[in-house]
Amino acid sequence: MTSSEVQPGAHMAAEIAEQPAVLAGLVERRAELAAVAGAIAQRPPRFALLAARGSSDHAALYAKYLIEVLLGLPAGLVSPSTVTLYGARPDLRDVLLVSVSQSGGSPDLVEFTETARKQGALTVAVSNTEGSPLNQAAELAVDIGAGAEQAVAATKTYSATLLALYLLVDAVRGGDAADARTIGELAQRTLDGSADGVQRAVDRYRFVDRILTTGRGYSYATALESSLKLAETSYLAARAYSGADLLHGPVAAIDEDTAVLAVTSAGRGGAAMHDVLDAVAERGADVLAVGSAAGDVPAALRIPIPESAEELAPVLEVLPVQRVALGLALARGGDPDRPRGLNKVTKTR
């Protein structure tokens, strides 16, 4: 079968597929990571940095909340364009700078990362390509090992950045990776088990035409990069607010005719989720609740996945997600291996 044969979103669906295999796979390869992390240890940092765009810009965020709540460093994610656009050169020394790209062929991530090593930071870059320019602009390197992807939408690269973040923030703070040592297990039961709650997602939401994603605490990531899968793939106009954020005024706008997709897992961010849900629902919207906590709110359907350490939830919660945004695409004649007016890297400065 030649390319212009496959089926639409085969590629996509394979490389869903694939992501147990692929995350345990980073879990074996965990002593590389810790080496890298060996080498933060050395100079310990006086706060961190994130740089990152599109998806790997949510597992910046995740990263961030890792940072600020396992190591008790500040932590902040950087707007690339002051230094590649407004030529600004901060003051850097004793700062760690995290620059987190699939492809590590972004221009302005890489000028960031160059620029920011001769400020005096410690630069390493997280990316799905060995030897890329963004692995040559920086001190240190991790290699998430994801294999190639053909599909535009990032999944199994997404949730491997993911994964490779937390070894590595865990390995700074002498961690063993306990918690994730079966990670790979757990998104293979969140793949079998919630194939019929996805089938009735699709089913129920093929004909919305707005969506929002809300989720707070690590979750808040998956909000977003679930936004961020069902506009590129299914063309919805789809819109990500923290549960905090989304009770200050955006929730006005919410009614009857609104879909709004939860991400609640077991753990302190999706114990505060619980108001934000509760406000939903009085205001009628549609709701469809991911997470290992979804069935501790009100909603319509429900995709429930196994538990997991609440830091490392946000690995699983994606995965039903993507499946979701594939069926949506396919069901509205779309392929999501070839969404419209996008590219696999996006060159911006």
Second form
2 protein chains.
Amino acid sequence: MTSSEVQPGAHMAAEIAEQPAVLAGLVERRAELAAVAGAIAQRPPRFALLAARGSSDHAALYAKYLIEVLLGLPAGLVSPSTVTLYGARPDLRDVLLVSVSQSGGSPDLVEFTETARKQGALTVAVSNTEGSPLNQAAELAVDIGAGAEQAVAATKTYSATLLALYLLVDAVRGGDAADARTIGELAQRTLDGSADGVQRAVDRYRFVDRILTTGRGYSYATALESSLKLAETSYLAARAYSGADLLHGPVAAIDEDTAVLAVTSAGRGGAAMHDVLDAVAERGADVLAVGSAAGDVPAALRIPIPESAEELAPVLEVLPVQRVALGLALARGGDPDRPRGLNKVTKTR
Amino acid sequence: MTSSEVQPGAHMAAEIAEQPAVLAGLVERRAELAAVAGAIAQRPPRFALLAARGSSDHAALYAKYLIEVLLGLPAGLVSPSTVTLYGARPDLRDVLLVSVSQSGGSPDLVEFTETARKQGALTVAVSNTEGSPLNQAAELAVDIGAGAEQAVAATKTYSATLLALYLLVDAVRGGDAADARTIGELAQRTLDGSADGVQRAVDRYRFVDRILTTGRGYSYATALESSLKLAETSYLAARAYSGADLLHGPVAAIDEDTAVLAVTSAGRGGAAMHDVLDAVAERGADVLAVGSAAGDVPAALRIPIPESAEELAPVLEVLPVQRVALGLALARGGDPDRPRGLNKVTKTR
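Same protein, different state: after the form predicted on its own, show the form predicted together with another copy of the chain.
Starting with the chain above, the whole complex follows.
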């Protein structure tokens, strides 16, 4: 069967279902990541930069939190255009640059990585494509090994990128990936246990036009990725806010007709969501809570997931949301494998 | 007349109109900023961090571009929660932290700044409130001197913060603010020359429900601020994308019914918007172009502004958008001085 004959969403559905195996496989290959971590430890950086676009940018933000909290290094997300448009040539000695791209083919990331390496940064590519231009541009490379991704909407490459970044940072701090050993099994339980909640969310959002997603700490990345996934597959007006930023202004736009997807798992980020969700509930919003602490907050609908170390919750939280995005796109007559007007590799400069 | 008796939006209207004088006054006071810049030059940083929330976060992003391009320093936006929620204690020697807040009262920024100072960073507060907790927490302080801001929606404090950050960075690189000398006059011309375009945009958006804003380079900050301003005063579903990110997925959600506010001024950022706006035009979107290069792109409506140095365009671009937000809120029966459920100082932790 050629790709033009498959059912709409068949690739995305299959790739979502592959994630437990992909994640377990990545944990098995952790020695490869530890080798890259060892090379980083040989040249200990004082600052970290992360470069990415699209879904990978959300994975990069997740890694920024890991690097700041677990490694105690200041970190920032790169604006590639400072180099590619404006010709900046920053002094990057003692800087670790992690460039994240499933395809490894975005020209601006490749150019930024090449420039950063010349400017003294230790450069690491994290991609799903061995031998990609990005891997060649960087000094070190981490292969996330998720296998070919056919659907335009990233699913398994996103969760695998999160886990690869976690394993890398954990190895740099001398960890042994203890908290991640069971992540494949937890992912399977997450998918199996969320089917009913996913279906109810798809039903509830059939006619929704706009949605706001929110989370704090590590799970802010999940809010961002959820927003993008719903926007690109179902053409919703979706927007993510960190729980803190939400209270700073956008909460004014929330009323009884606002759909809010709130990510809340056990841990400090989830605990800090209580104030946010109280304010959201006061305004009468329609809340879907996703996460291992979904039962602790006021919500119209909940998709609970198994508890994990807080740092790993984003790997799990996104899984049911991917299925909501898939189901909603199909319910609306779309093909989430090939959203209108999207390509797998974006050639931005 | 007490504040409860003034007409809806009267404060916001007055504060928008004050901006030419506020900006000109800041240029006059540039020696104060040069003194702070001198103190920074005495302890040259190797890495910059910026901490902010809400509108100030957009000003911080603008400063990030300035620091990377004009100073050649890597820079990153801070996620305060890594310190305030997760207890991170990063090594911040050789780091310049710029904390931006009009009120100077956000507890999480104050806490982050105190911690950063203890961790070795050179800390600078940029605020509109002399003697604020943030100013006290930081080693150095820049007073933007915009005068009291009554409306909840930030207008003059935003543009003044942009200019203060520009003047600070320019002074650190040894500049003499040459490009900024006429900014007050340019701001007045921007306001005077955009009245017709603003009115047409208010008419056109009377019934709009969702809007997407976009820009690249320095002007990406304008896209973000425009989105927030429209969302918080008129309760639109507004979302900003950098031109590069827009092509990476969200373009799929654009069709004939999508309102797009595109920021495009003379310079490299504006030039790089051509590809983006061609893709947007192909999808039939309804485009409002704002900026000194607004005439160069396909658009249904344009608000041209006077040309300036590209780095200073964001100070001007936002002015007519503030008036669109004000006009639209009034047309919809709201009070942009006091959007429902918003406070001037957000007490996020």
